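Only one chain is shown below, in C-alpha cells, and it's the form predicted alone.
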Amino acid sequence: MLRVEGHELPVSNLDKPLWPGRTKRELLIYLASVGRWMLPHLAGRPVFVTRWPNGISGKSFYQKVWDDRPAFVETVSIWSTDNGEARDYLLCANLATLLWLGQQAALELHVWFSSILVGRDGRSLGTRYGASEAALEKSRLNYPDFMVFDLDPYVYSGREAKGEEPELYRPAFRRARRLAHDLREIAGSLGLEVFVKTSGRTGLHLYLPIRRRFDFGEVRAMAETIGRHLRARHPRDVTLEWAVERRRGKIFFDYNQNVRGKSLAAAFSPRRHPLATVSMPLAWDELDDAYPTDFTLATVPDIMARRGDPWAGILDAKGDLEARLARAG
C-alpha cells in the first residue's frame, strides 16, 4: 500500500518485468520522480493509455474509459459520437492518479491537444462537453491549445524484418533533426514559437502553442499547409503520403494528429522500447546532441533534477495565429 497525497493506493506485482530488466516498481519510482514536471502537461486534458499487463513483449490494449476507479481519480463527461451518449474520460489531475495508472501497467500516456481549463483564452468557449455533439463542437475541447507535427522517419537501417516498421536509426534521426530546425525557422518567421521533444521511439514531436481561436478542422488544414510548404523546401526528405510503402526513404510529416480526440505520447511518458525510453522535452540547443535512447526511466529523473523542464510555461508562449497569418497575408 502506498500513501500518496493523503490517498491510499494498493500496489501489487512490483517485481513484474514490464521492459527487459525494468519492473513495475521502477515504473512507479520513475512516475513519482517526474510527476511534478509531468502533471502540468496532463492538467485538464482527457487521457487515454496503452496498457501492457504482461510487459512490452505481451499483448497491449488502449483504454479510454474506466468503470472501476478510485475516488481520487477525476473524470470529465464527453459526448461520444460512436456511442451516441456521454462517457466519462479520465483526467490525470494528481500524483495519486499517475501512480494508479502505473499500477495498471499503463506504460504510455496520451493526452488531448485541447483542455477543459479556462486559461487566458477559453472564457468564451462552452463547457457542456457531454450534452451533445453540437455542444462539444462549441466547447473548449474542440479548440486546441497546440498545433502538432510528428516527424516520423521511414528511413530503414536494413536490419528490419520484412514488413516491420523502421527501427531507430541514427542517420534517419539526423534528418528529422534538420527538418525540425527548419520547421522552427518557418514558425519563427511568423513570430510563433515551437517546442520539440523526442517521441521516445524513432522521431520527433513538435508543438506550436496557439490561442484557442480555431477549431480542430481549421488547425488541421493549416498544419497540412505548413507540411506542404516544408515538402516543397525539402522534396527529397519530406513526404505527406498516407500509404506506408510510399514513405520509404523519407521523413513522414504527420499533421493528421490535429483532430479532436487524437493524441501523441505525453511529455515524459514512457514508451514501448526495450530500453524503456521516454518522450523527452528538449531545449533547442540540446537537440543536435540528443538521441532517443539517451532518455530512459533510469536517466530522466537525474536530467530533470539538474536542468528542469524546457517546456515549463509552454502555454504562456501561445501565439495569436489569426493575427500572425493576417499580417503575413
Given for the second form:
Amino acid sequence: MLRVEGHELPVSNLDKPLWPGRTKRELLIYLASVGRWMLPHLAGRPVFVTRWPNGISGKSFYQKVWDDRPAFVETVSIWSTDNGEARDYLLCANLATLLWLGQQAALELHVWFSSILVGRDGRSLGTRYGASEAALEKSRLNYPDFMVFDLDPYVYSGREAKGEEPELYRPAFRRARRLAHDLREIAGSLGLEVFVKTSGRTGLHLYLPIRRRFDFGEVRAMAETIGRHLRARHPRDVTLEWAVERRRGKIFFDYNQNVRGKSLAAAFSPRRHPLATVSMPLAWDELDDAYPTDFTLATVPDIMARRGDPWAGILDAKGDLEARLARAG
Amino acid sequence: MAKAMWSGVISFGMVTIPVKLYSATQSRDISFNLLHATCGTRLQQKRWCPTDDVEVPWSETVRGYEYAKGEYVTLTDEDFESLPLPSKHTIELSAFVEESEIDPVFYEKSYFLEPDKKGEKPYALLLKALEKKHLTAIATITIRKKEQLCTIRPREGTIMLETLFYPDEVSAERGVDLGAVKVTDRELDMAFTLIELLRKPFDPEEYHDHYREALGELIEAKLEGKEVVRSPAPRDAKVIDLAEALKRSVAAAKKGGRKPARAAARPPARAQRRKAG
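So the form predicted alone is up there; where is the form predicted in complex with its partner chain?
Okay, now the whole complex, with that chain kicking things off.
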C-alpha cells in the first residue's frame, strides 16, 4: 500500500520489468518525481493511456474508460457519438491518479488538446459535455488550447527491417529541428508562440497556444494551410502525404491530430522505446543540442530539478489568432 | 510593429527582463531582379557543379572554408552544432560605461528592445537607472548563431541595443600620415569660421538620398508610360500572405460543416500507421 497525498494506493509487482532493465518501481519513482511539472499539463484534459502489462515487448492496449477506479480518480462525462450516450472519461487531477495509472503499466499518457477548465478564455464556452453532440460542440472541449504539429521524420537509416517505421536517426532529427525553427518563425509572424518537445521517439511535437476562439474544425483547417505553406518553403524536406511510402526521405508534417478526441503523447509521458525515453519539453535554445535519447526515465528528474519546466505557463502564452486574422488582407 | 527578430531576456545580477528585439534601422535602397531580356522571365539561380555537370540540391552541399587558394576544409552541421554559444537567449550585461568611451567605429546595427508584459517593471527600472546615471551597458547577445558584443542604452524612453564589431573586426591600424603637412594659424582661423557658419543642430530630416529619389521618379515615369515588362505567372503561385490564407481556410471550414473536426472522421484508409504520436 502506497500513501500518496493522503490517498491510499495499492501497488503490486513493483519489480516487474516494463522496459529492458527498468521496472515498474522505476516508472512510479519517475512519475512521483516529475509529477509536479507534469500534472499542470494534464489538468482538465480527458486522458487515455496505452498499457503494456507485460512490458514494451508484450501486448499493448488503449484504454479510455474505466469501470473500476479508486475514489480519488476524477472523471468527466462526455457525449460519445459512437455509443449514442455519455461516457466517463478519466482526468488526471492528482498525483495519486498518475501513480495509479503507472501501477497499471499505463506507460504512455495521452491528453486532449482541449480542457474543461475555464482558464482566461473559456467563460463564454459551454460545459454540458455529456448532454448531446450539439452541446459538446458548443463546449470548451470543442475549442482547443493549442494548434499542434507532429514532425515525424520518414528518413530511413537503412537499418530498418522491410516495412518497418524509420528508426531514430541523427540526420533525420537534425532536419526536423530545422523545420521546427522555421515553423517558429512563421508562427511568430502570426503573433503565436511555439512550444517544442521531443516526441520521445523519432520526432518533435510543436504546440502553438491559441485563445479559444476557433473550434477543432477551424484549427485543423488552419493547421493544414500552415502545413502547405511550410511545404512550399521546403519542398525537399516536408511531406503531407498519407501514403507512408510517399513520405520516404522527408519529414511528415502531421497536422491531422487537431481533432477533438485525438492527442499526442503528453509532456513528460514515457514512451515505448528500449531506453525508456520520455516526451521532453525543451526551451528553444536547448533544441539544437537535444537528442531524443538524452531524455529518459533516469535522466529527466535531474534535468527538471536543475532547470524547471520550459513549458510552464504555456497557457499564459496564448496568441490571439482571431485578432491577427481580422487585421489580415 | 514589425515582427520581433529575437526574444529572450536581459540578465544582470539577480534580475532578468523578458524582451523582444526589433530592428531599428533598414536600408531603403531600391532593389532590382534580373530578367531574361528576351522574354522578361525572372531568372532563377541554380547551384551548378562544373565537375559533374549537374544541378546540386541543398542536401548534397557542404560548407567549405578556403584556407589556401583552391584548398578547402569542410565543416558539417555536427561541427557547427558542437560550437559553444553561451548567450543564445540572454543579453548578459557585463559592465557599465559612459557612451563617450565607445568609439563610433565599433557600432554595427541598432535595435529596439521591447519588454514582455511581465518585464515592464524591471525594464522601466533599468531604463530609469541608465538615464539617471547617463550610462551605457556592455553586453553580449547571440543573433543568428553569432555571438555579438553590444551596448544597451536609453533613448527617448526606450532601451536600445547596438551591436558592436569585435576589436579584430575593426581595421583601426590603417591610418593617414600627415607628418609633413604644415598648417598656419591664419588657415586654421579660416577653417574655424567656416565651421562656425555651418554649425547648427543635427536634423536628420534635412537629408535625403537624391539618387534613390531620382531612380524612383524614373520608375514612376516608366510605369506611367506603360513601359512595363510582365513576368509570366509562375505555375505554382506561392502563398504570399499566410494570415490571409488562414482566414480563407477558417471560412471554408465554417462553410463545409464541422465533420472533419471529430475523431470519428477517420483519415483516409491509407493511414496504416497507428497514431500514437
